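As structure tokens, one chain now follows by itself in the form predicted alone.
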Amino acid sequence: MSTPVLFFVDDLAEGLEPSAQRFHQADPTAAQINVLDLSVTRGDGIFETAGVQHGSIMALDAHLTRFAHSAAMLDLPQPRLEVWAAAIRAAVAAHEPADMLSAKFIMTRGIEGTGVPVGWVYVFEGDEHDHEREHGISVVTLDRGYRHDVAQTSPWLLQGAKTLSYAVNKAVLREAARRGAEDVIFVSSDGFVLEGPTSSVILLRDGRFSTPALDQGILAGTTQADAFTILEAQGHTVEYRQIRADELVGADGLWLLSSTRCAAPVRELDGAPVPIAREISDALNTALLARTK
């Protein structure tokens, strides 16, 4: 594997002292957060992860416009949008090339008290999914414990933030391998279809390719977001909405997908088996790889 990357974001966020300097290198296998700031206390952050094909960094500004949504929810100040794209394109290009890369880009709220958040951009050479892109993926289905209208009733609890809480996340998917299988689809607890811990889900069914609406405490996938360009532009008809749990059942199609991963047919779902809608699947991620705006 490459060297990673690493780079601080200086003139980070609206409404805090100037800086000079806007970003600058520095050394990844070095200490540089300290202990006290509150990613690491409480997880309190947010972050986005990019993908980078070739050098191109894929769906970049939307990616930017998330994570200045998140920052919104958590009541973190605005990041300057302009300075952070210009410090991830900067870590992408003084990394060794790579076919795929990812660049992950955090904003903490710093060390408690301060007021003072810290942010970062670090870039890695990302893991491979061509195998689950043409094999597919097994999945299990698993409740949240919420009901599909919490970001309506409970906004504090923060459901459709990408923060750095990844606990949760990391938790079901041990469990899935408990189970025998190598993903999640989150479910409510009243029974709608939500979200993978990392991914969003798309169902195609009856010729149709339908996504969980978003009001629905889920994050705005933007992978998602450009499946559905796609799709549309080769004529398919997209919809969000609500997706009761059964109607995974029988699909004729159904895919996780991820900034790195792309599209991920699934193949199997709660030990039944899922057709892989092969020439639709290969056609998506054939696109989906060529962003890179």
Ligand SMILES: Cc1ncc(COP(=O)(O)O)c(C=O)c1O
Given for the second form:
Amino acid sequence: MSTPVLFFVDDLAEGLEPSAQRFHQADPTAAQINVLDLSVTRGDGIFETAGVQHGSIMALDAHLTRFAHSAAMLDLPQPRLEVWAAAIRAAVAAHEPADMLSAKFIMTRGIEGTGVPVGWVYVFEGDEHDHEREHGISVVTLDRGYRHDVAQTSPWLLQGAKTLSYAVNKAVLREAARRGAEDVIFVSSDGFVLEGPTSSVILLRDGRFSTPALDQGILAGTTQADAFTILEAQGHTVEYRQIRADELVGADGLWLLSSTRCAAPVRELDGAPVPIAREISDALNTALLARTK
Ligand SMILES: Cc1ncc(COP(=O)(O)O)c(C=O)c1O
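Can you give me the structure for the form predicted together with the ligand, which would complement the form predicted alone we have just seen?
Below: every chain and molecule of the assembly, starting with the one above.
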């Protein structure tokens, strides 16, 4: 495994004291984060993970836009996106070449009481996902416990922001494992398909590709958006809409999409087989893996 690269972002947000440098490289094996940082004590901060294919950062603008949106939802200072973009590019360039890397960037609320956020970019070689793309994954549906309109009724729950509070997103994977599955599709308490704990959902049924409408307290997936562009260019019909959980039964194809895994076809849902639309799945992954931005 190659050595990861760490860059701290110094001039990271609007309205803060000007900093002498925009960003700087640091030792990823040394202790760097203060034990009073609110990311450590409260999970209070935001992050993004972009895929990096052969040195090209995928969907960087979309990740930066979502980062700024998450910052706004958490009442954090607005990140200086041009500094973040430069730091991410520099960190990727400092990493030894690899087929696929992940560029994770994080902004925390900082050390308690200071009001000064802390931010960094960490570039690393993640897990290999060829097997999942080829053989598919086994998935269970789990109730998220919120209605589909939670983002409108209770915006303080931060549904739709990419926060560092991922303990629940990890807990559901352990629940999936207890049920003999590898991943999860969240369903709202009133019966609508939402998203995976680290992925977006695309359903193929009756010749149409559907993904849950984005106003249902879910993250706007950058990979799903690129997948829709690709599918449309290939002549397919795509749509954002409310999808009832019972529509997943009898799907002609079902995928979980995310930045480094790309399109993982679901081969089993709640113990029942789901067909892998092989040609479509392979063509979609070939196109997603061939993106240059
Ligand atoms: C909750 C959630 N939904 C969807 C996604 C997929 O987003 P993207 O395709 O931008 O990686 C992620 C990615 O981590 C996620 O955490």
